[in-house]
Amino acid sequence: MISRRAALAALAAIPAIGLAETLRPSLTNDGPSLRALAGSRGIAFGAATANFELRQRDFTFALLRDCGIIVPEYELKRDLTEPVQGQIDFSATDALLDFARRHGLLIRGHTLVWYASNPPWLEPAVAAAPDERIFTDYVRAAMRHYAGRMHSWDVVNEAIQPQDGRADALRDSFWLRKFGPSYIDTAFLAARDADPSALLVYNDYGLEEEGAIHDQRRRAVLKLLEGMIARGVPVGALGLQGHLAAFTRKVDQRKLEAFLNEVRATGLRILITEHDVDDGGGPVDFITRDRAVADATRRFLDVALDNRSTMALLTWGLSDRFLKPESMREQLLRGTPRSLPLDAALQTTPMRAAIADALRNARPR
């Protein structure tokens, strides 16, 4: 397995090649690619994508220009990998891995144990299961299939939910009801057993913003991570999702900085795994929406990238092209959501400029 430093140096040096120049979309030239800017700071930049998106060759060119790492948006969720119990199929992710290898990209794994995006058979099977093999066998199968080929893995996703009323703030999921809090430790131990060198990540949302509920989420996640470390559970990083809002909840920079410093003090690394900005609830005009999205991104990244433990930044998609308005009324009034670095026509947005500025200002790792 190559070192992180060598991988990032290689990514920064690789141009976006492999597609004919005639396929270049009409991108505004905003200077260096995001992958190059990030690589110069010791950070990997990339985005979630899917096989159907990569069938659009202009989009693929744009992705190769800016991204040095990808993550499957859908392909590794269990409702797609094991729709029938006992019949595991990783071929969709294999295709993404092949794409990544052909173009010199890193790829991460998302996600192994989650309360959502599961096949209908799984929850009743868990309720009837005699032991943890109902999920540890799956974790080991995925980790062994991709051993040594993934940059990192989201092993457990979104296990915290203070609104469910537990003293430990754990989500009242079917995993918790069957196996208790230890299911989280068990998943990480199974992952480490299957791939001793993988970077194992706990991934969650709602850790960036102001308000009492987000204070609770930060405290609960930190307590969870500190407990795992104390018990010898092989968690290596926090996945900070970074789903923000342009016109409602604001990033609390002071509290986010303090939280990330506490995470850094544990020795864990930090990955921004799913960044996007919801532009709903604001004006109709693109200029105001774009400015608010960019401002939210800068408030977030100015803090998150200032922390030297932050090693990766991925957006949850690269282009607004594949986003759908929530309703016909939204489509008629507001058009396509504007939440990502490139718009539906693959033009660069103010959000992309904000990401570029934040990367330029980030301290080298």
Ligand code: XIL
Second form
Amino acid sequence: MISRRAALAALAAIPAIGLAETLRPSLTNDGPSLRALAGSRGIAFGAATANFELRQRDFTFALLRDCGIIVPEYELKRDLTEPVQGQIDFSATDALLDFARRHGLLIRGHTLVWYASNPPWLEPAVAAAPDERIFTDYVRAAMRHYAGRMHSWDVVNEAIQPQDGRADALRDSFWLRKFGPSYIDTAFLAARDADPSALLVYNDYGLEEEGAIHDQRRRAVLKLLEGMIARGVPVGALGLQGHLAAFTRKVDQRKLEAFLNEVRATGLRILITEHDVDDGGGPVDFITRDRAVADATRRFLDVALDNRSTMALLTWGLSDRFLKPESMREQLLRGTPRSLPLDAALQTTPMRAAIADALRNARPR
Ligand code: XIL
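And the form predicted in complex with the ligand, for comparison with the form predicted alone?
Next comes the full complex, and the chain you just saw is listed first.
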């Protein structure tokens, strides 16, 4: 019988690409690659990807053309790294790291302490745990395994949720219920201990748009970060996920600018970690949808890249090819969602042009 580890490694193996094929032109039919444009401004551009995506050669070429950094969309979440308690396996991310190394890409770590994408055993185990080692041991294992090799790490993900009704707006997660608010500091301290040189990121969503809930989220995140800095907790950057919606919500440029200025004033860096634009609620006609998606990206990036603390921009996936319609009805009416720089056929979308323009306008840092 083949071992679980060997099976995972086989699953993770990405086909090799020949030397000639690895030449990465910085010019495309649509002008400079996003990687080159971003690089000229001192910004890293890239996308989330996964081993199964990189088994499609046409996609891999497109990714190598535009990306200078990748992040695993699935492989480094605890449901996949530790499906059985105590049996930690990083081989799927190792394969991505190897791909990144062979092609001169940077790679980020996502994510260590989150309330979601966990194995089913974790929540009851946390409730019953004698102490914090249930997450500090995991943080240390991952950070030591990749010490010196990750561009940055999302240590704690999505710890804010004002709707949960707490005065500090912290999410009422199983982490918080067991350990109280200090679990966040503890995770960052364990991370620094395991890899002292790593850039440690607090990553969250819902910080870009209009509305009272976004106001509350911005306030809460700022307070959380300022508190951590005051306590000497080694947080190095804010990860702004950048999940937008073209037809149902709107970027608040003024409030986003003020918020990012405050983040910059704390001395933290800013990374845009998961940008995409949900085209739900739009018309069937994709030309209109594409325009609205590109407009949302532009409204967002004109502000977010104007801040000179913003050092990276990653989209959550590079091509619509791997997105799933929400329902059969959606599939029949509208087809694959259009949310990313390349469509399902790997043709550039107006969103990619919007990213290119925003990068061109960004001041060098
Ligand atoms: C999502 C993936 O895209 C999904 O396919 C997966 O099932 C769940 O996670 N915030 C994050 C990301 O930090 O990890 C999430 O990714 C999207 C929201």
